[in-house]
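Have a look below at one chain only, the form predicted alone, in structure tokens format.
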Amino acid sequence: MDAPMGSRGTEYEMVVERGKIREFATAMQSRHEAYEGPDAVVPPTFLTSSALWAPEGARVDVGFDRKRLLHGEQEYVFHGPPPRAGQVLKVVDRIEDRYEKPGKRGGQMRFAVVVTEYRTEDGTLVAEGRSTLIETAPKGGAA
């Protein structure tokens, strides 16, 4: 069953670890000094790793068939300085939008825009991740 727009997942914590920032930067082949040391800042796409912190069932379920699921787009908006090593972020997903478009091979493609909010422990919004998920039409083009 599809969760309606506005549905929210369960909030969980993400501890921003210095070592994980460095590992992420290394995986990106970056040696930028901002990603090292006790005050390291997170690389722009680091917040994607928050999914690894989510307890089972905490992320919002858009109800798409995983066999036909595509990750269409990802965007991050920072509302101030990027998070730093040592911060604890409160993370929650919500469904911002749902829509459909005809598929080029027939049938309807379904879209869901999921916004992940990253807040400090006092509730200040520091960043948002906006992910567009796509469920392709079933084979044969039937909707």
Second form
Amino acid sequence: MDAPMGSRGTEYEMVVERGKIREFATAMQSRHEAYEGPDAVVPPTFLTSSALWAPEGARVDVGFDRKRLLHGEQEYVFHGPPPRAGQVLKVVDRIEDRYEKPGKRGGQMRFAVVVTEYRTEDGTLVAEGRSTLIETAPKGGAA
Amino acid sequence: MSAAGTTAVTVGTKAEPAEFGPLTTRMFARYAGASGDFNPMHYDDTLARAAGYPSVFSQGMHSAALLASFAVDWLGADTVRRFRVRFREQVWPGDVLTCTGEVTAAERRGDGLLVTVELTATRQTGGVAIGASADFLLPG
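To test you: the structure above is the form predicted alone. What is the structure of the form predicted together with the partner chain?
Below, the chain from earlier opens the complete complex, with every other chain and molecule after it.
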């Protein structure tokens, strides 16, 4: 089933870990000192790893065929300095938008915008992720 | 490179370009572990070829993370307030990405200078792999 616009996933917990920040910084070939030490801050795209913390079924499912799924855009917004090591974040997905466009070779391309909210334990919204997902038109142009 | 002072940043200011690569499957595997994206198309060459690709290829978010690394070296880690990437061309083992950045807007606010930058990661072929837009709130 395709989850409709406005539907929300189940909230889960993400612990921002110093070692995970270091591992991510190494993978992004960064030697920035802000990613070292007990107060390490998260890199701009680090929150993508929150998927590691999601229990099965907690994230929203836009229902797209994985064989035709593309990641078109990804955005992270921080409402203040990015989260730091030691913080516990409450994470939940919601579907912000769904729309369709005609494919270049016929059929319909489907789009979904999934927003992931990151809140501190007192409920303050500190960051948001925004993924634009695309399902390309089926081969042969059949809608 | 070090974080730029606000006096040095204005519309039109460009970052010193930086290169990442040649990229390797090992780097894609390292990113898979760091991010938790274990799609095998990024590190299992046999599966990638069976699926019709010439080889494994980089996770889009891996290339995005390299561009983020470049941006943070330029404008700081604590200062980032928004980072948006658009995925354009696929990135392959052996590719060298050249990252460039330019300030496109600067707004003086009570809490600092909010700068908007456009960033690009370009393959050695000239093709754009990743385009990005980001905001940084610089102190002072």
